[in-house]
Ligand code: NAD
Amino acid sequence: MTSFIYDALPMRVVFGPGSLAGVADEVERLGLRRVLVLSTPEQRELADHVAELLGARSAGVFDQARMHVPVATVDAAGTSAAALGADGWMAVGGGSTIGLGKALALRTGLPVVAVPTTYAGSEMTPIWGLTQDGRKQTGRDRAVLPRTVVYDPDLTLSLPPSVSATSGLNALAHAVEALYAPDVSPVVSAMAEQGVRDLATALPVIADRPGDLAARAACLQGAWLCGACLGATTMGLHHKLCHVLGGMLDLPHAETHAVVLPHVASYNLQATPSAAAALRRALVTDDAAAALADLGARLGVPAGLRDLGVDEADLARVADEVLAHPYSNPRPVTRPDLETLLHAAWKGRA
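Taking the sequence provided, give its structure as one chain in the form predicted together with this ligand.
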């Protein structure tokens, strides 16, 4: 008999092409009168359109969201919101913009509505992050969880295939690690298996036909499910390794996930038969780790860490750091095992 604890996260999800048209109703439903629309400078036009849809329920647009949520940006948005009398946040964009909404919710207690336009999945988690003086601080707090998430696949049609691929594979990695997490449950397993199926099927279609709306909808659904897995479980070796590689060697976040995932899957799935079976079903394969490597290759992701500019001599330092702090993983990680894995990921074959 399995035992588990599952904490359901309270949020409303509105999904479908054209669902952006209902944002004003969603804001009204939450009893909000004037929300500040948040975006990056690149997505200002979309933010203006959302403000228009909100009409009197818009307090205005703050378009300075940036990667890694700098504290100075949160300060500037907070000042602007106070001057405009905002009573909530409408984050329109990817993980960076939603991250700004979360940081503002943490600081002010005012609710966030999210309109995601990438596959990163941040909108489904209570995880926040803030950066100051080059140091990133993260935490979990239910106050930052968006109250309502409006998923409109039309908004992802403009996401370039390369960003679609890397943010999609990043989301897929959350589901893979959720399948063997210490706090996995039947609900999480079902979400993870379907999320992997959605993304693995639809990402190659988007690589060929970025304008395929059905594939865009499947990816966004996969992003939702994989994000929910991240929000509900504790991540393992893969996330630890990517965190160390990113922090120590300043590697691109999503590409690092995409390169490392097949190698960690190959290592961990040997110890987790039910997770391996779920992934074989989702990927329609006898060898889940090889299928993940093939998917990355099909999507044009760099093959190995060396292609991301990593010096082989740095791998020992990475191993030291990974082994220095304990984390959850289904299979014990010894130094020789970790070095073998890192060298394989560096060369680029699972």
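We call the rigid core the largest set of C-alpha positions that still match within 1.5 Å between the two forms. Numbering follows the first chain given and starts at 1. This structure is a prediction, so every number in the text was calculated from the model and none was measured. Compared with the form predicted alone:
Annotated hinge between these two forms: 230, selected from 295, 230, 267, 54 as the site between the two rigid parts. Rigid-body analysis of C-alpha superpositions between these two forms gives a rotation of the smaller part of 14 degrees.
Given the form predicted together with this ligand above, I would also like to look at the protein as it appears in the form predicted alone.
Partners and other molecules omitted; one chain follows.
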């Protein structure tokens, strides 16, 4: 008999096509009166639409969310919210915007409602991140959990297949790492396996038929499950490496996860047979790491870190930073092993 602890996270989920129309009801349910809508500049039009749906409960729109959540952006959003008298946040967008909402919740204690438009899955975790002076700091705090998440597959129909691919692989990476986390449980393992299956099955459909609403919904469900897995377990080498690469070199978040995923999986799955078996079932393969690399190739994601603009000379200081702070991992990480992994990820999928 297996003994385990599963710490369930409080979360209200509203899922289904057209569910965006009910955002005002969700805000009212939380007792909020003036919510500041957050977005990136590229999603300003959607943010304005959400503000219209909120009506008198909208305090306005802050559209300067940025990747990796720079501290300066959090400062600017906080100043804007204070001037507008906001009592909550409505994060509409992908991981950058939801990350901003979580950072603001950490700082102010005001609640967040999340409306994801990508498959990042971060809306399901109590993990926050802030970047300053080229270093990304992360932590866990239940205060940053969105009180409600509104999953509307209609909002992802305009997401380009290339962004869908990297976003989905980012979420899939959460589940892969959760499967071999030290605090994994049967509940997390079941969610992770299904999340991987959902994404690995639906993402190629979206690549071929971007307007397939059923596949879009399956990806959102997979992102939900994979994000919940990350929220319930301890991060290891994969997330540590991606956070260092992103913060130090300002790399695109989802693309970095997509590139690094098969390499860390290959390294760690050798030491975690149960995780490897779950992934083989979910991916219908005899070699999970190779299947993850093949999936990335099928979806057309960048092959290696050099395709993201990383200079090979940067890898040594990335290794320094990764090794400088201890973290959980199922297989010990030595400097020679880490450098080998980094150079393989830099070159590409082989």
